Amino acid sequence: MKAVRYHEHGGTDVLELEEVDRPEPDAGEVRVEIAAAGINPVDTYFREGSYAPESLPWIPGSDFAGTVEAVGDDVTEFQPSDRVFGTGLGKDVPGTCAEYAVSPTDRIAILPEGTSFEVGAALGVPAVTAWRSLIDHADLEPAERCLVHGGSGGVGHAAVQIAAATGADVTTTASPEYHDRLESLGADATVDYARDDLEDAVVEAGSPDVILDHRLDDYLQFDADVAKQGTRVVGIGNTVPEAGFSNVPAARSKELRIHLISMFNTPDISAVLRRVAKLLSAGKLSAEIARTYDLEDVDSAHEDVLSESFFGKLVVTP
């Protein structure tokens, strides 16, 4: 089969096409002829080792969407055919930019009829670090508004409709020409990120009992500004390791719950993505494809995702 696979961690310059072997699905795997892979910021930090995967050579990736094409000894809740999505692959287990991919059952889940692969594979990240950051770790409830920081990203996106679902109102930045778009998902209020008077109009669309933040090292400050007292914070990433910490104090001052969450630390992935799928069926959440590319463009992939401004998700075709 065709897959990319790196040899030693750098640049996009390590990424090759190559020809290998087909992969085998142990007990409690299955094998996934892929239809479409997602692309994560994340993939490109495994590639240059930040986060070291297994071993080398490896093939990069964590979202999929396809079809199950074998299943190993113990499998019974998939079956040849069955149309799946996935996530947490690319660290642990070899990743998604390849014509084939095993998978552990407990990070799969079928793929609702009527979804596209495209979407399927650009909602694992995404999809299931908004369910953790605003489900699990923030009870986000009815009626209780939330702060969506960057909707226009792959996680803002997905949280914003996620958060909607919820019956929560929402609060989400963005660049001007993603704000129609944005509260076509579910946003109540969009606000411009380069406003100079950014508090002070978020604070006019109501202070957040939930705020989920993807540069928490940045916006820590701004949050506990904005936020109410007991305001419970999710970050999800953030660009330098001391995230935030220089604003303890700002943050203290509202007692502000802070949540630092990986969505690779999920306990039951496969939980979450059925729950994702019956947002799906419901017509509730979907994914925006921004742009595909070929396999042999995966490097251009992973340069795009961290260098363009773009709506929604980068995804590979095989």
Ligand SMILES: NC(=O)c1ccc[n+]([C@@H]2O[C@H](COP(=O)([O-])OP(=O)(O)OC[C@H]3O[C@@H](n4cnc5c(N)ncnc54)[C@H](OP(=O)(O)O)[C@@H]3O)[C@@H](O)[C@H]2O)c1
The other form holds:
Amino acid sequence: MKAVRYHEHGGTDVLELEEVDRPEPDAGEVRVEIAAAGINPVDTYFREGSYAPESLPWIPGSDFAGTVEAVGDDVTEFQPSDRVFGTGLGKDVPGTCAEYAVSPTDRIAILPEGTSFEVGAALGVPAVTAWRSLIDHADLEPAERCLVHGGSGGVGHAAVQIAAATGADVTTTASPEYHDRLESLGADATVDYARDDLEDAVVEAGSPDVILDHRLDDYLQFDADVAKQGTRVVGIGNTVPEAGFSNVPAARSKELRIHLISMFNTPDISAVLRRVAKLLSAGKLSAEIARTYDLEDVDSAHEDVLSESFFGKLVVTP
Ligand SMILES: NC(=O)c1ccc[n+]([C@@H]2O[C@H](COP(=O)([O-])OP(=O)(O)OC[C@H]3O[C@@H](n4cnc5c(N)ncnc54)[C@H](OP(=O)(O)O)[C@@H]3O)[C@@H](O)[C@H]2O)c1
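Since we've got the form predicted on its own here, give me the form predicted together with this ligand too.
Zooming out: every chain and molecule, the one shown earlier first.
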């Protein structure tokens, strides 16, 4: 099969399109013919080596959607020809930028009829991260106010929809060109993150009970400033990998309840994906596909995911 691999850590030039053996599913695994693979910032961290994958050479990519093509010995819940989507590959098992990938069954779910493979592949890391942040960690309740920083990104646009689906009031920050689309996805208030009076604008919409923060080193002070006493803040990312927290006193005085999470620690990815599938079926969640790439162009997708502005997701279609 064709697969993108890297033999050493480095820039996008380490990515090579190669012919490799098709992987065989063990017990508890399925082999999926990949129709689409979502690209995430974390794919680039594994490639660069700031997060270490299991071994080298390595196939990048966490997220995927496609058709089950073979099942391992004791697999009863999935069968060949099932349409599935999944996430959590590319770290301890080879990734999804390939014609086929093998996934443990506890990292996949059935893709609802009517949902495209591209949309399924775009939702893995983003929707599971948003669910784990807002529902599992922050315990977001109906009618609470939820602030989603960076609503136009992969995680952000999934989080806006999931927060809205819980019945929360959603404020999100994004570039002005994306505000209309975010409102159509359920945001009640949209604010340009570049505004000088960002803090006033967010507070005017309502001090948040829950904050999803993808740039914690930039925004922890801001979070403390706009928060109520005891606001739950879920931190999923930093702009500077080694950044520490210089704003702890402000966070402490508001008694922020800070959760730092990693999607890869989700105990039962499949259970979250099944709930994501329910939202998809109910028309309460989708993914915006900003751009698709061929396998040959995964290097461009890795460049673009960190450097370009886009609404939603970048997806590879092998
Ligand atoms: N901990 C976890 O498990 C986990 C899981 C998923 C993601 N993450 C991390 O979360 C971050 C976001 O991931 P993603 O997949 O959503 O990335 P993405 O699709 O690239 O989105 C990033 C978003 O940030 C926005 N942004 C840029 N500058 C901003 C600013 N100053 N203030 C607010 N927003 C700003 C971008 O908007 P523009 O287009 O206007 O620049 C874009 O919408 C990454 O650092 C990723 O590594 C962590």
